[in-house]
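One chain is shown next in structure tokens, namely the form predicted alone.
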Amino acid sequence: MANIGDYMSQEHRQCDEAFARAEDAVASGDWAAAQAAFEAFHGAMQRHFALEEEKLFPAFEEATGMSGAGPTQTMRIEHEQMRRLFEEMKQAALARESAQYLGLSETLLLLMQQHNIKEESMMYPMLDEALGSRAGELIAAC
């Protein structure tokens, strides 16, 4: 049977790899590559957030009755924090401000690491427990 946690954790790894490519391109001053890599990273993150916010979290909330101040709300708040950093990083890349971009990426990296730990150690196991019978269907929808 498909496992939501495994699927979404793999998504984290793919997003992390895209993040690293963008950061490396900025650090090396290759702004064309940096722009393309950032757009790929940003797109991967937005897709990942959409999978959670539009498919998985609503299904979890419906199955458990936990919404509002529950764990999915915490994840959504952190997604918004990251979205604000994405916008600042995009502006720094457009302005070719490598120090600004790299400082923001350091902040984002810490936030992503903490967020991913919460999801992988708590949220995804909760999703698998609550939605295990629907895991294949939900992953296919992703």
Given for the second form:
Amino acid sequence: MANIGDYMSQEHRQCDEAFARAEDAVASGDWAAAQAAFEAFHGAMQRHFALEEEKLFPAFEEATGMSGAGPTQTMRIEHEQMRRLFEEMKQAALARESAQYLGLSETLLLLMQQHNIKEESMMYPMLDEALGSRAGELIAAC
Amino acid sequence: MLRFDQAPPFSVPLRFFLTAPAFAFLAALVALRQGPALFESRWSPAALAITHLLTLGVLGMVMLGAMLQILPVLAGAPVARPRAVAFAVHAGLALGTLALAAGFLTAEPALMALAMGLLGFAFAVFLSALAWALWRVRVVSATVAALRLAGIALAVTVLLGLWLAAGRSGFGAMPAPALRDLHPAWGLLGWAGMLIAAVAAQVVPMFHMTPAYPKWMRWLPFAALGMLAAGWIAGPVGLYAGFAATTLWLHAKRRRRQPDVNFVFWRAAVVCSLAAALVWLATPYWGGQMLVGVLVIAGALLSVVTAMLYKIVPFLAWLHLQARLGAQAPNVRQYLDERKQRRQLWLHLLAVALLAAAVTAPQFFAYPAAILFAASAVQLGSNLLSITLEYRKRAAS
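Counterpart to the form predicted alone, namely the form predicted in complex with the partner chain:
Whole complex next, starting from this chain.
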């Protein structure tokens, strides 16, 4: 049976890979490649957030009654913080400002990874526990 | 209701981080005053004073402050009443460490008694707060399990330390010599080792982008605690050597290869851990205890703790500023000139190398090592202060 924790953690690693590719391209000064790599990373992150915010979190909130001040709310707030950084990184990539981009990407990495630690060690196990057999269909539907 | 966003106010961890370099500087001053004689015996009053200025005043200071900050992240377990806990733990630890160092240097029983009271109080508050947070956790991850065991090891270390202090100052019988070795073993191989291994298991794969540590390594803290409880010190030494070697191997496969001061600090810590394990194994044939102490405390633990400071402090500055200023908040690289960080890295590495050299040839290296260590402490303090001042300036604007 599909397990939310394994599937979503795997997506985190794929996003990390895309993040590193974009950072390498910026550091090497190849801006055409950097902008493409950033877009690939950005797209992967948006799809990952959408799966959580539109499918998994609502199903969890419905199953547990935990919304409002619950853990999913914290995750959504951190997604918003990351989205603001994506916008700034995009501007930096378009303006070809490598120091600005690398400072922002370092900031994003810290925010993103402490977020991932929370999700992988707490949020996803709670999702698997609350959603049980529905987990497979929610993931398969995307 | 479960919340894991309850990051404490910036002042909670920051007071610990800003205090730590001052204790490193104090340790260097005692070393300067003592000169080459310092390296004659690890039981000399000055060696004991310096060891505790570093382990309690620097390493303990940063670890306890960081724990109050990262428990919500690592364990979804915020500490209750963070301001009051931070005030009590910080004040007790700082004053208690000063009293203890002064007690060692003067052999004055009243100072030792004061130190026992203050440190006993600080650790009792910290361990109660830790226990309260960690035992309420719903999802017990490998990290939470490791932190619980590290907490137990810290409690044992503190109790053994209080016993030794009581014996030394004439309040009770001095424990048997075998017990004197158990206090550093539980402190370094128990508490510090388990805490760093638990943090590394999260931080190394995620921030250096390496493959994950092998799953069976989750048993390391359980095995280490069991071996320590059985009084078998070689066991955990071997386990941590294995963990350090694995980190080296993971680092070779790292995906993120941007030049990074942080990475060099980690690399130094791993190399010093492995060297310490080798020297420790050779110690029965060649008295290397002093060198093991230098490699573990200054080489391994201080390097990791410094690496963490350079990540945590700018990130917290950003986190608190972006809540107020949004996109106007400077990014994490804009609080401190990277060259200053690099300068401190080199001062630190050179100080560790000179300290190691001073163990074998104190007449040549004791003073240069102490001077370099002092310079590194001053640079670290000035770097952390720069970040804080930049934060204050932006927050006020």
